[in-house]
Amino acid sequence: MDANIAPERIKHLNQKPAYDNGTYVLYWMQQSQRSYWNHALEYAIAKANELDCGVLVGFGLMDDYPEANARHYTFLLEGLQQAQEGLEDRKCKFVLRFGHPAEVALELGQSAKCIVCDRGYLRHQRAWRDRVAEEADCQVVQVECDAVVPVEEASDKQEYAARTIRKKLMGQYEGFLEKPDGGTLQKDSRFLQPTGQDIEDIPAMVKRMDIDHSVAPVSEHFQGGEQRAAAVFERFLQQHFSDYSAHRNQPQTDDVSYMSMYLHFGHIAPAHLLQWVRQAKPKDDNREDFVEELLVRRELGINFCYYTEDYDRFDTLPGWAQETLAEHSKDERDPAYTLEELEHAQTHDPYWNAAMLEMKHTGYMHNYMRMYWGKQILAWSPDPKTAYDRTLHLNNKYFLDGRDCNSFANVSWVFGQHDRGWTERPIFGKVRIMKQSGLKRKMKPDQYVEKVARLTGIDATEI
């Protein structure tokens, strides 16, 4: 079979045959939630034309998914519902089931001839698909996806920084934009016998599950989909690109791409984002840069918790910067907030509070308000790990790229990790600082309120 995939991207996850009297190639889709530049459903496809059968799509939807609310849930759904209608078109049976991911694989497996799965990097998503391999009577087979270099092919190690990575990313990511081509389905699938749950009425949905309801949704700002994923990246190019290495780091503008909640929910693949760039523009900083961003920075977060078992706990951070922290953890903090005052924006920092409004809001903040609002919350509480935790908790609630390998990644950022010792100051020791003097230095700060305001609603002067 020949699908267009590397075959770097392929791993066999057992030794098990394919299972003769099986009725269909199963796609396990939990990670890649798109019907097309899916690696994965391209070899599905390859694979059930090869062995003369039809391919089933199955995805299981849990009500406890880790720190997951009704924005989180809404947004995927409505990816879900765009794949849905992608998968149709090209023949394949989509089947969304209530139920623990590797069960729901398990259960649509019985009748599979083979299980084809994408690929997640954090520990729960890599124990289903263990489990999946080891109690499946057949052959299951995961296709990686969701990064540009499969990450063992970029580094067999945890890496210290982007320099660290970058070249090895850099050598290798020109090998990898290849875009799968399974063929066409030969068996019309649309007709199989198992069947799901319908998601026509997304609201009343996520309205019947026992979720965290407190967090809403913010589809008039964001809307999931991979057809909403190209149309925002399209007009990204069009009418921002030109203005990217001078603006991405101004947040009062809009000259950035918007893609890392599509990513983070796979509606959209990171090659596919590197191809379209290189086939719009020609060689310049613009493209240079947003190949960093997405390259180098991304595939550094996928690197960090692949390779770190407890990736979202603060003592994995870099021992200078958990020693610097220690010796600090005692130095007076004022201001000091409580975590309701930051959740609801009650602090002397019109700057910060507008980010954690932007936040809450919409779902999104722009990536250099990110640096300063985690620096904050570490000067503003009583104690790193407090702050760490908080940060954290507030990221993975609010945010719809939360719970990703790039928050992790992050948000232990802020903290140390990836970087190296600075001059030592209070409370932060040798750890990077972010004042409201640099952020009056290097952009304009009061513009950005007044943007925030916009989105929200919310009077200026009340911010």
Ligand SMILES: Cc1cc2nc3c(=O)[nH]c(=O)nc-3n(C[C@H](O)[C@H](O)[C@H](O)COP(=O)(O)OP(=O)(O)OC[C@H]3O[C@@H](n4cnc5c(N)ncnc54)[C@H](O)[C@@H]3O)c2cc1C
Given for the second form:
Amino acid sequence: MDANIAPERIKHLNQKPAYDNGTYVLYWMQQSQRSYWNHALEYAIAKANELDCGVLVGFGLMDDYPEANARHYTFLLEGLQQAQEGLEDRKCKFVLRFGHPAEVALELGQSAKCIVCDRGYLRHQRAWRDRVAEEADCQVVQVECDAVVPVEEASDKQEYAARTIRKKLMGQYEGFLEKPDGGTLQKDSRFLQPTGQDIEDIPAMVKRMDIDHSVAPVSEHFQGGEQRAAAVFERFLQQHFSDYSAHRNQPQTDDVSYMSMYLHFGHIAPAHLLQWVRQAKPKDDNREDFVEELLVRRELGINFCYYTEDYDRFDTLPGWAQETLAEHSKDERDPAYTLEELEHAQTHDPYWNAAMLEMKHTGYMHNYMRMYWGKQILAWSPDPKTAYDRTLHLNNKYFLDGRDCNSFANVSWVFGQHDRGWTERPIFGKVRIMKQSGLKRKMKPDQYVEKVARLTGIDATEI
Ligand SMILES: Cc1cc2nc3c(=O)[nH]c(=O)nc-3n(C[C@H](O)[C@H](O)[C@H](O)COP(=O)(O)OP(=O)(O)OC[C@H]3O[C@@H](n4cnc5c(N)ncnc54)[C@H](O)[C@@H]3O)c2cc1C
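Form predicted alone done, so how does the form predicted in complex with this ligand look?
After this comes the whole thing, all chains and molecules, with the earlier chain placed first.
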């Protein structure tokens, strides 16, 4: 069987054989929510052709996914709607069922010859796959699609910083840019028996779900889906890429890819993006910086969550950071804000307020403002642990790309993870500080406030 997939991406999660009496190969789609450049799907198609059967793609949608709300579910369903169309074009049947993802996989897996799944790195995502591998009666094969370099190939341990993983990733990533290809599915599977939920009226569907409805969808700013992801990226390449390096720290501009939310939901493959850039753009600073972000920084986040059991806890920060923050935990905070004041963007700092409003109203924020935003929460909270909890909470509540490996790694970065010690200061100790004066020196924060005012419809003078 050849689907042009690097063997390092493929892992048998149990030792059970394929089940002879099954009627299809089940691709249990959970992380990689797309119908192309999806290694797990291509593997499933190639396997089905070999076993002379069809492919059923199943997705389990639960109401109580950790920290998810109406904003996240809307984007997810917009993506699944496009994935379904793409899968039907490829003659696969797509079934969405409400329920715990592992239980939906096991239910649909009862009639499967073999179950193929994609890979997630967070605790619960790993636990679901372990459960399916243990309880299913047939073979379960995991195919890693959403990291360029498979996580264990990149490194066998938790890395200290970008500088320690960079060489490992850069040295091998070109060998993992293969476009997977399972061929044409021989058995038209669109009429397979299992049925699921129609994805038609997404707002009505979300409304019916027993979820947190307090955070509104942001479809007027960002809509989910594989075709939309490709269109947004195409626009980035044509209109913004040439300024990517120059504007990395210029949040008043729009010269970024806006890919993080699509990557989070698996609407686009990171290897596809890298391959696309390599084919479309010459080797220059823009290309190198983009590879640095998408490959090195993003996969450092994956490495962090994969090798750190408690990636979402303050007490897994490096010892030096915990020590220095503890030494300064009683330093006076002036000003100090409550979580409610922060969440309502009611601080004395218009630039910070603008960042908070951008995230609340659009679900996105430029990387440079994310750094500033997180650092001020540390400065204005009663103690470092409370600051960490608040930052993670707001990050995961409002960002479309929240609840990602990158969320946990980057919130931890605010508190010293993947960084080194700097000159000692009040509150921060040796943890890196960012000040408003630096913001004014390095970018154009007033223009950023105006940009947020345009995006949110809030008067700039009110921010
Ligand atoms: C406090 C804080 C919180 C953050 N929370 C999240 C989060 O919840 N989810 C999330 O995906 N990213 C998070 N980031 C990382 C980064 O800010 C976003 O990935 C990036 O801004 C997304 O915008 P973009 O896709 O337009 O980025 P681009 O500049 O176009 O970069 C392309 C891709 O590279 C990756 N990337 C870029 N910058 C970083 C970075 N600093 N670290 C890791 N990967 C990066 C992303 O996958 C991004 O989509 C956070 C950063 C900070 C400082």
